[in-house]
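In structure tokens, the next block holds one chain alone, the form predicted on its own.
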Amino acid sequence: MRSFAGRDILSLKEFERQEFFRIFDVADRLKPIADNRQNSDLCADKTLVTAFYQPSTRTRLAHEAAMHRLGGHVTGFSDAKMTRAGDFYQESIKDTVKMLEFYGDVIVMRHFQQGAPHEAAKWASIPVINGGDGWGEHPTQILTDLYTVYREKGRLDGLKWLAVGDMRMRTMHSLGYALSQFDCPITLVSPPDMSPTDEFKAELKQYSVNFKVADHVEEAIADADVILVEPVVQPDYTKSRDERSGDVSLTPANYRITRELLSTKAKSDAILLHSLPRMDEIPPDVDITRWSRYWQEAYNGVVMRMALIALVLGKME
């Protein structure tokens, strides 16, 4: 198995089966630090640089919290408008990254342009972690989701997944690539205009992912061990910021996971994930049911980023 030291985390296409379990193992070993709300000194001599060209709550703050838990330092920006990349100069990714690598030891980048973290990795001499790139991928989120399922169920193989939402989303892409390494049939449910593209379906077939498409959650929820939901009311991920005003349409019933649906149709031990933020696709009264795991998922996001940072910085092997 390849070492993670010095490695970019850009896409789950690049991950082999045993690498997932290696990350889970390191996350398990670091989790007590977060559980006890302590900080270690594992990365006391290292600095994380955040380069967020799009808004973020969980991804940016989870990486920052992870670095603090590891005893490291954090610098960077959360809005490109506060940098020369977002003003008159429109500074290139190359020029920006060539500066950022002088300021720290690992870069986490979120960008509205698909492939931007890959471009950054070409020019950076330090590891680059993809915090979400347009409609591309979101590898750290899906690593978090798989880790959550693994801790809850004790396994990944043999679990049936139901993915509901916009199949053009970066999380859905990373999920598909990740499940190619496991025996996990998946059913995809989305509005017609948000269905998997022909290119993505061809990739899933190429990677031997066992998938099918359904029109309604009620058609597939009864068999699901894991239900992963994303909004179908979406911002435009190709923009640095979507500032639409006025009323936002609500989620059609076909794609909502309600308490009644879960209690009448879902397995009693199924788990419900959502990377957040949500609109109305999961009503608040689902939060305290036995199915919901999205708050634990968010917490695991810190633990997962602790593992990834420690690995790429060579602090864990």
Ligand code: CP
Given for the second form:
Amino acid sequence: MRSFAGRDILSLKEFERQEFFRIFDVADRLKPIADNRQNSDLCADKTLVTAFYQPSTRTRLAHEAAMHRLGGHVTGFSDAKMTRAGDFYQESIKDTVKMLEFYGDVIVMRHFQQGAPHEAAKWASIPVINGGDGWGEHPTQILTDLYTVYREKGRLDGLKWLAVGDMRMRTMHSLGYALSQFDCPITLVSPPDMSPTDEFKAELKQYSVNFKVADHVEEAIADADVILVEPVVQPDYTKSRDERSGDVSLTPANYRITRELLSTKAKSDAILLHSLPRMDEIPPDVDITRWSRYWQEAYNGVVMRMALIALVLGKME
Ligand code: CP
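Can you swap the form predicted on its own for the form predicted in complex with this ligand?
Let's see the whole complex now, leading with the same chain.
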């Protein structure tokens, strides 16, 4: 198996089956540190640089929390407008990254332009982790989600997935690429204007992903072992910032997972994931049902990032 030391984490297209299990194994080994709310000294001589050109709660703070749990240091920016990339100069990715590589040992970047972290990785002499790029990919989120399923179900192969939301979304792309490595049939449910692009469908076929599309969650939920939901009422992910102006629309019933739907139609042991933030597609009264796993998923997001950071920094093999 390839070593993770020094590697960029840009896309799950690049991941081999055994590499997923390698990361899960390292995450399991590091998890007790987070479980016990302790910080270790594994990465005490290393610094994480966060370069966030788009808003984030979980991805940036989970990476930062992970680095703190590993005993490392954190620097960076969460508002590119306060850097030279976001003012008059519009400093390029190349020029920015040529600075950041002197300030730390691994960069996690979120950007509104698809491919920006890949561009950063071209110029950086230190590993770059993609924290979400436009419509492109969100590899660390889907690694978190698969790790959550693996821990909850004890396996990945043989589980049926239902994915609900905007199929142009970066999480959906990373999910499709990841499932190509497992025996996991998936049903995709999205509004017509958010359906998988022809290019993405061609990729799923090329990677032998067993997928079908449906119009309504009610058609597909009864078979699902894993239900992964994303908003269909959401900002434009190709913008650096998309403010809410006025009222927003409600999520149509086709794409909502309610307590009643789960109680009457879902498998008793199905699990419900949402990377968050959410709108009204999962009402708050679902939170305390036995299907909900999104808080656990969020916690696993810290553990997963501990594993990734330790691996790319060569602190674990
Ligand atoms: N799931 C996720 O990417 O959340 P943030 O946008 O808050 O990072």
